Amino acid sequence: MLLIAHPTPIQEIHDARLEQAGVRLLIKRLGLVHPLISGNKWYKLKYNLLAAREQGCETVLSFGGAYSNHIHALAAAGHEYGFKTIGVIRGEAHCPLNATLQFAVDHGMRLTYLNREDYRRKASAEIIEKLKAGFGYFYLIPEGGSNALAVKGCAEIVSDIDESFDVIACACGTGGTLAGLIAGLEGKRRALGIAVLKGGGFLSDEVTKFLQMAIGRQYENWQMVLDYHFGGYAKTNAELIAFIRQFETEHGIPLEQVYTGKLMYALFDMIARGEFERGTSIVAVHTGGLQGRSSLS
């Protein structure tokens, strides 16, 4: 099994708003790390798949919604590296399958469904035992792929940046990627997380938990920003859509409204508000999503 990433470029954004603020903005294009295992999902899965292989597991099971990029990436990774995969999907069975689930099935993933009440208890011993009874021995990866091994993988994103910078920023759905970035910084410079879901205050506790699990210590050089969720996970409005379209037209980088669009909107808004000192260099981690394509195209 060869878990080798493609080198991902850093692209500088040239924009009058940035020049006026005296801020440099660089985008780390993680969406180009692999054709199908997109962005931060590759880093989250890397050490989990190695652990599964070392433990002799032929099957990997994980959880996600019907449009989960994690489920998409796991199916692709299983197909690529010779694992059987099982996707436990929130809610009722979809017929016909949407594009995400059809891709998963086409790449060998077996789908099963949990009603929303049971899905909220998906980490309980009762649900896990039922899954084991139905599917046998499997390696379990949490929803979104975030665990201590995912933090270890995401920490490597920092070492793959060959530009000097002061701040590194990413969108946050579970907190695993941000925890990895913080671990990779080792207390130097600053990390910024943009929560993409409403009521995301709990994400700070999740980041703290992931750091303790992965490296056994905490850092203070990071912040979770809660003001750019646009109504909740996968929610949007005309202002965000207009920003995404303008950004893609001007800079040629695809965004989607779940993660990367909210990240870039937040950074431009915070820069306009003067929340970064002149001379600051920011790296925005473009985590891929929707396999690198704009959700608005």
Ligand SMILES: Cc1ncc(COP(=O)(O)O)c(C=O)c1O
Given for the second form:
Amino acid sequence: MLLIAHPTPIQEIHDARLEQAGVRLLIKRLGLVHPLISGNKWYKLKYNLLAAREQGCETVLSFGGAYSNHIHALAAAGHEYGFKTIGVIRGEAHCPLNATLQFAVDHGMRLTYLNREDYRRKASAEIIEKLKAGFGYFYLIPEGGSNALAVKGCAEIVSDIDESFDVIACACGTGGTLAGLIAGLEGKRRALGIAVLKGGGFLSDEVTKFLQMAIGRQYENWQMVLDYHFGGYAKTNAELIAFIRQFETEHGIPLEQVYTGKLMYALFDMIARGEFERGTSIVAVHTGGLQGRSSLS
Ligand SMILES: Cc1ncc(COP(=O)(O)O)c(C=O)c1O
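Having seen the form predicted on its own, I'd like the form predicted in complex with the named molecule now, please.
In what comes next, the whole complex appears, and the chain from above leads the way.
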């Protein structure tokens, strides 16, 4: 099984606000790594799919909400690399399926649903046993695709950057991608995570846990920024939407409201507030997430 990342460009953003602050902003266009397995999802899945193949598992099962980018990516990856896939979806089935779940089904994924209470206990032995009874032997990937092998994959995002930089930043949902960037930095330079959910204080503990699981050590050169969630996961406001529209028009790079829009808004705001020294080069990791949709649809 060949899992080779297509080279993804790094694009410098030219903007008066950056010039004024004396800061360089480069965007690593990870979203272009694969047409359907976009961005960080590709890196998270890489070593998990290799492990599933090595263990002789033909079926990969994972969890997600009805709009999960990870479920979308897993279905596409299963289709491309010859795995059966099962998506365990939070909540009740809705007919017709939304675009994410319809895509998953069209790419061969079987869907099953857990009510919210069972979904909270999805990692418990009881629920896993029930799933095994229903679906047989499978390779399990946690919600959001984040585990030790995902961190190992995301560490390669850093080695795939051939520009010099001081700070690397990404949007955080589970913290797995940020843990990978921190592992990839090996203690040099700085990593910043922008939490996209409210009450994201727990995310720092998650990152610490992922690092321990993946590389068995900790680093100090990173920070979780909690001030740019816009009210919570997938919440937005007119200011964020206006920022995204303007950014897309000026720079021709699509953003969405859940992850990459908040990342970019946060960086521009922090730059304007003088939080980066003059001369700093920042790489913003564009983690994809649009799957062919236009950003604000
Ligand atoms: C586009 C996009 N960006 C960022 C993230 C957040 O990644 P993580 O859950 O590893 O923090 C996700 C979720 O996988 C995503 O789909």
